[in-house]
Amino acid sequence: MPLPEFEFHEPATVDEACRMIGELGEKTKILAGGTDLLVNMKKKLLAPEHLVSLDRIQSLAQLDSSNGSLRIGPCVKAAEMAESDVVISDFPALQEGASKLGSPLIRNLATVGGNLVTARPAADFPPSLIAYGATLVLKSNHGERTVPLTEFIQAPGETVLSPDEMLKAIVLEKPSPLSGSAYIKLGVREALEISLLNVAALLTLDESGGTITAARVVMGSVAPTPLLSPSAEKVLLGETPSDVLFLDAGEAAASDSRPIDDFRASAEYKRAMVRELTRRALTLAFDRIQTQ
């Protein structure tokens, strides 16, 4: 199926793309992975009249390690994310929602950025990030601003993105010591299956190892947008890790979703995968936090 036609762009510089954006207007997409933005073009779901290419801009392929935080630029692959030694070694489920997109042909395609921007509600990247509360910065020609993660997705392929703005960082703060994540992932298939729903945990210890002092548990595909749990929070903070706690937590989460009927699964299953997956998330958190 032939792609419509289109004028191809392929600035140098971050400043240079955001001057084409801003000049070319609205008729304007920009190409990273193009996963999705090349299907959907080939199915006629979108005719962009031009494409701004991200491909020769070096910086916004690059992972940034310093400074006790993790800047990704958004055109960093998912094989890429999967395989690093710093995303392995502090941000497992960042490592595990990585490993777990597409195939692996997407993934050495499929970006970071890319996986943020379409805003699909099955997403594996959001989740992870929201739980170790990333950032992200976007630019213009008019200058930067740094938005929450939480804030960014507003609806399915909606975000906060003006028209002349790109998407320039993520940045993510080194988890405090005693804490561990984890990422689950529930689908029919092993590969290529788009979630049926998909649960994030972070967890973080006092000095004793004994209490939560901090958690997090991030639901995906059981709402418009990644859905961040309160009520599995207030669950878990100030308790003692344990089976028992972490039930309670599930059954929490699950409260706070809100997944629909479709032909995938029915709502009283994603809920009660809700619950148990937020059980299994947990358990592998603590179980993290044990073993450094």
Given for the second form:
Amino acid sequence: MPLPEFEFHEPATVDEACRMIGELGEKTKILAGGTDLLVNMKKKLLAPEHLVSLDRIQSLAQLDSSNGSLRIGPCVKAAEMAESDVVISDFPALQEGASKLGSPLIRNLATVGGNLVTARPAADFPPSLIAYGATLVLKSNHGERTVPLTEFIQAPGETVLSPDEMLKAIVLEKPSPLSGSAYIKLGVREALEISLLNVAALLTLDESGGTITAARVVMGSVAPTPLLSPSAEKVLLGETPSDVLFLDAGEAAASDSRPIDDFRASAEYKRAMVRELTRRALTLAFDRIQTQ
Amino acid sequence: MSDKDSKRGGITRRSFITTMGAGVAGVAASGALFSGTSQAKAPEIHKAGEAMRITLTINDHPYVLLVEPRWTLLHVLREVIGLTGTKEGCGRGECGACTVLIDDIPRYACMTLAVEAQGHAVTTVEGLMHGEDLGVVQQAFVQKDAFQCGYCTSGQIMASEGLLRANPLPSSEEIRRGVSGNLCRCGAYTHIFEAVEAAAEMKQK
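For comparison with the form predicted alone, kindly provide the form predicted in complex with its partner chain.
Whole complex next, starting from this chain.
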């Protein structure tokens, strides 16, 4: 299956890449993995005149952890996220998303940055990243700006990135001690699956381990963009973890969700699954605090 | 000028930017054939529809090739070099028939641009042979009858080879996950899992 013609650019540095996308204009696409972009080009849905590959920019493919924060280069591959020691120990919900994304072969190609910039409602990285409070560093010729991930994704396939801007880094703070997190993806099969829906949860307890001091429930594929549930947070904050509480939080999350009927499932089913997956994700997150 | 140098050279990249800044974007691969000994700069811009010269290392053998930027590694392997062991199935990163190893990691050749494979070691199913003898994973697939029509088999073998290079003694769960990006329409999965197990044992000896 042939690709349409394009001019191909391989910048060696972020500055070069920014200059290129600034000068080449709107018919330019950034290639970072290509599991969506190249497929859409093969299907003739997209025909960019220029492709700017980030493959040769080593700084964008690095995972740096220092002083309790994690800086993810946008070209870090899903497979690397799934196998990284720091991700496994400090950001287990991200590891779970990474290891469920597509197939091993997709994970060897697909990048974290690509998963965010394509802004698909069912994507595996955004819910966990939002739960961990990720911020994105965006760069253009004119400078840099920092945007929380919750504001970055605007609509399916739409982000706040302007045409001359690129994603430079994803930054996360390590959750405080006595925190636990989890990500659960629901599909109809175990591999090569798009999320029917997904839920990421983060819980933080106070020093005595009795009361919830921070809570986030983020749902994917039940709204045009990944959705942080304010109602679930309200239910959980200041309370003592219990099965009943997590069930209530599930109800609250379901009431915030806005699923639609589509070929994957009915809205009613998805809402019921938000309830259940939220309960399970919170239970798993709480178990992880206790086994720390 | 070796293509490796042109690809790695920071100077040529900087000179490209200078060129871009001057508003001359078309220096590109100046024609399809720049001479092998020329010191001419090869900026990292490859014009649409024009062939550029690259060197790919495939099965430890360097191939100097003229390719268009839009050509996938799969296209170059099959149609330019004639290594037809790698198959095209879906052509869009779903079925895994085109799996090759790039620096020992299994990748869809249909989703990898040939130009991006420069500087990496590509291994195809032909590269697992020892002369006329089958490689270990290939032998195991024959022994365990791990195929029916055989179309997905080279991809399955390459995914298995990649798995075993990273993880010489995988559990059965790891094997199932390892080949989960490779579809077999005939449903030979049970035998494929057995073949990978057998190959792991054979490699230990």
